[in-house]
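Below, in structure tokens: the form predicted on its own, a single chain.
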Amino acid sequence: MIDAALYLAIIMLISLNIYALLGGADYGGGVWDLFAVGKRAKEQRELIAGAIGPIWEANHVWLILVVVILFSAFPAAFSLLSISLHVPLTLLLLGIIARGTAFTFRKYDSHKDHVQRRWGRIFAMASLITPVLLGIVVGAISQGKVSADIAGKTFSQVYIDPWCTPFCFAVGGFALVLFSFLAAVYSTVYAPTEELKTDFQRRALGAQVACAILALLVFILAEHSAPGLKDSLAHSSWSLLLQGATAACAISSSIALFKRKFHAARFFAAGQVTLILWGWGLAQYPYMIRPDMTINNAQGAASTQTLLLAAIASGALLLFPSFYFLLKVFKHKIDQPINK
């Protein structure tokens, strides 16, 4: 029988991959927007503005979920990642609040060119900036150098060498490579004209390039930084069927993407993203956070437990009906083909 903390990391992953579909593109969207150019810029910025404007604030609660659920579920490992990792932490934090109100900002301050640059350059660099450090924050937790026990150490040793690591980058790279490429697959289906899709064709396409030079330099990073995550990676009885998968949504999305299939690309490309987060999952298993903090010894009161999982179940009545009408209301219209 499964217990209540294996069904509560089950749903911190599910949020996690929720998270990272939405919110994930809309960081993406936020790079584009940074490396908008040639004479429809300006067209390629309205169209990133106007696809993450609806949603991008409701985005957020499930991210909210993964921690609430951390803390209340998991109280000794938000612990530990609240002090080993408070510097990644703390500035993806700021990262978000500066991207959110640099977004908002742009919109309803002055319109002069200055103030557009401003407020611009804030919400791009932060768009960029942020899911690096989340993913450096998932490759603290996968490479085994999270201690709790501090004592006797240095500053550097406590704050800063759990993630200060070449493979650490290495995962934030490809988290800012993945939600890139979503962001241009999205923008594909989103874009009004045939000249704008092409344009992010191109910028998806090259992501696609880049994803998989960070998915290698990530692997071969892993043999020594995160052993035992290569190794259930490598050898689980799962990881061949996973990663078979992964790669038949990489060329699917990509030959979707050559064909000027957009919808398709955009479906090959969720599934894509979603293989690798849950492959990341099972490789964890059954680790929070390595090297010893696995889901049994992390969790908190059975009470807790069992009330936070029926808070969730009759939140999630509230919540994807919400979901729901609101990308029915916003996405609707923008949504629809222009080619049969």
Given for the second form:
Amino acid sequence: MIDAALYLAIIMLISLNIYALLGGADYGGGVWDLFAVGKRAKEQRELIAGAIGPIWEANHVWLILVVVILFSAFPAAFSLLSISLHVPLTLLLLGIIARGTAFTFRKYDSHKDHVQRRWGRIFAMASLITPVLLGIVVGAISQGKVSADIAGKTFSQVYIDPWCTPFCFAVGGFALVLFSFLAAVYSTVYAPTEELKTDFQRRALGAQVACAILALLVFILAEHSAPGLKDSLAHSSWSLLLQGATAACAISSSIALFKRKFHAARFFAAGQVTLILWGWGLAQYPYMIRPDMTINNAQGAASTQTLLLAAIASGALLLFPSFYFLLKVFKHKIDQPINK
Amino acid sequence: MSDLIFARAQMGFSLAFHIIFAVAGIALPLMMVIAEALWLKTGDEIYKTITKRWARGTAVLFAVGAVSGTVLSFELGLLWPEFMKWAGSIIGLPFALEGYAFFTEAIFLGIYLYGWDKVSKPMHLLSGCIVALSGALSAVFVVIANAWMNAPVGFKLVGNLPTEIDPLKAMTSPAAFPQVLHMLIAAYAAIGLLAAGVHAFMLLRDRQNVFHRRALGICLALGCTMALAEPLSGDILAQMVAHTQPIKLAALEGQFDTMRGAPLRIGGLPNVETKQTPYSIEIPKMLSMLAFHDLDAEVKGLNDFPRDVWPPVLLVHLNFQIMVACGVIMGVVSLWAAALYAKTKRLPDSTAFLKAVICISPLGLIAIESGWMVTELGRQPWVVHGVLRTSHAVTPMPGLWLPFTTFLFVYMALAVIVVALLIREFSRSKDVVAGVQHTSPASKLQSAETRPESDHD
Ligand code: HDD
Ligand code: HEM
Ligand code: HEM
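Output the structure of the form predicted together with the partner chain; the preceding block shows the form predicted on its own.
The complete assembly is shown below, putting the previous chain first.
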């Protein structure tokens, strides 16, 4: 029997997954805005802005959904997280503010070059930093130093040590390159010209190499920093299967990129990120926050969980058609943006 | 200052900042779909231009609303982890429902802003209506959560912890309906009259400007109706406060002694040392009348409650006075508008009236800010009225002055930028409209399609 708490945890992971695929790519887009170079730099930037424009706020709500489910269904976990990870979460918020507003201001402010560049730079820097912080938070809840027992401990033991480790930073870097990879792959599909497609093809392949390196680094550092996570990653049969599938996806997306089969590359890239996330989720199970807080002991009132499930289910009935409609309306626009 | 003070102040200014964008997100979409419906009905291109202007405003404000709202959902935990641990299960449901309202709002705003030439006209209008509706629904749900903090129901207290939690019941707090009603009307009144002020200002410089005349008409129709309804809903709200939070009512009114036939005080400075409210004009028995609809009803005074549960009386009282004063002035000007319209059957546009509209245009937002100060300061020292103290809810994290200062600085910068961008929009509207007026009908139509803001950027 699966109980309500587990369903809700799964829904949170699904939301996080969608956030990574959609919102993550928006961050990645910002990264490529920063690294837009060469004579097509301007086209590259416009491509990114056109793809992010209509939907970043909608993509962003997936993160809010995760937070809301967390505090409604697992209030103890939300509370613990907010205390021990106060510092990275606050920085994450600052990043979210800077990114969202700079992107919008850029669009509605004067279209003079220096004004555009100023907003563009803030947008891009924030896009670079925010995913790292997101990764740090994910790293911190996996590595097992977040403790509710704060009596008699120093400031740094309670508020810094749980996240300020090489492992967490490696996870942060991993999140950043994954998001950049996604954005580059998506852009190969959206790019209106062959030259632009090639620009992003190169970027995607570069990012894929970086993903492999950082994945390895995370894995190595986990040995020492997050032994619990590492053990369940390395010693369970499902995990080997999942890792195999992830590797297959990664190889397929790379090959598809090489062969300029961009739609296929997008499919496999999304699959790759999804499998990584679910691999992490399964390895983390049954913990929400290692080492003490499990799905079971973090949960709040059962009545709330049931109602939440009902609300989410009926909300989904409303939401998915709307999302589908949004994507359908803008498919044309996204596939060939910018006809200014 | 202690960390608690910094946490309270940070929560306060974060919300005070967010509410401005939230009310814009509630009211502007409604105004824009009204303008669009008029365009579809009359075929008058000027209504389309108005729609697009307001839609651009909505887009800028929505982005800031979205990020400041995200900040709030994290801040609930970052600043008040013990409160969220305690109450997360109880008020999580309205927040989750609010999440859906955000989704639909963001999705259909995307379609609305970027889909002018991608969906049919009725579909476009419908998207706008969904944006307006979900904006209002976000407010409904989040204010329901707040109402529960003021008049908590739907759980049983065992020791210091809530059990037998019933989240649906929690959503039916007696404060919910009056607060939601008052809040929604406030949003329409405030933004309607604020926008009216802007268009009145433009009209004073260029009396024949059709764009601003039509826009002003929509703003006044919405703003004045709502401004007249607001004191009525305020009365319903005040009765609820009288019944569920007598100490808050006492603070609102600067009422120290319990008495029958209590007077309504206009102005005055409550002094908690002398336990008196000097310098006020007292209208005998009116408070009893307004709060309980009975001239001789007993109104509890602050002295009946232990000192350590008094809210900051002076601040609560002053903020209440400010809100009511704003409400009265807005109501009077609205009546004036109604009278002018009844007499002439056309847009009220005498210079005196336009000037008055300009003067009162910020009052709605001021009333909203001070009204929330009444609610939130008036609830102190409790986060959840009567059961959980703010001081027990705060994070153990030290050094809260740092996030406080940082966010304050960031928000001030954002405020300056948003204002600058909006001013830029207004000054652009001058040129655009000049273009519309001084051309022939045929080229007018055409220029409406080719004007810079008419493309789907
Ligand atoms: C346009 C804005 C506006 C105007 C003109 C008024 N109000 Fe108001 N008022 C609000 C905007 C507002 C608000 C910001 O929306 C509040 C804060 C919390 C809430 O639900 O509504 C509020 C709160 C609030 C409260 C406190 C409720 C509580 O603590 O739970 C009372 C008693 C009133 N109002 C009563 C009035 C009266 C009698 C008015 C007569 C003129 C009035 N308001 C005008
Ligand atoms: C947007 C309008 C609002 C404004 C301007 C506002 C303002 C404030 C202010 C000034 C405080 C600090 C009070 C003090 O400690 O002295 C505060 C506290 C708080 N508010 Fe609000 N508030 C608003 C709406 C809400 C809503 C809708 C909720 C929740 C659903 C909420 C939740 C809280 C919480 C949890 C605190 C901290 C605990 C406390 O001080 O009581 N507020 N708010
Ligand atoms: C504790 C209090 C609050 C929290 C946690 C909160 C949270 C949020 C969040 C996360 C968003 C962003 C949604 C998006 O990405 O599209 C948002 C936007 C919004 N909020 Fe709040 N909010 C609070 C208070 C309020 C209040 C008091 C109101 C109105 C009375 C309100 C009305 C809105 C509206 C209408 C929007 C849509 C955005 C816009 O149009 O600007 N919120 N809020």
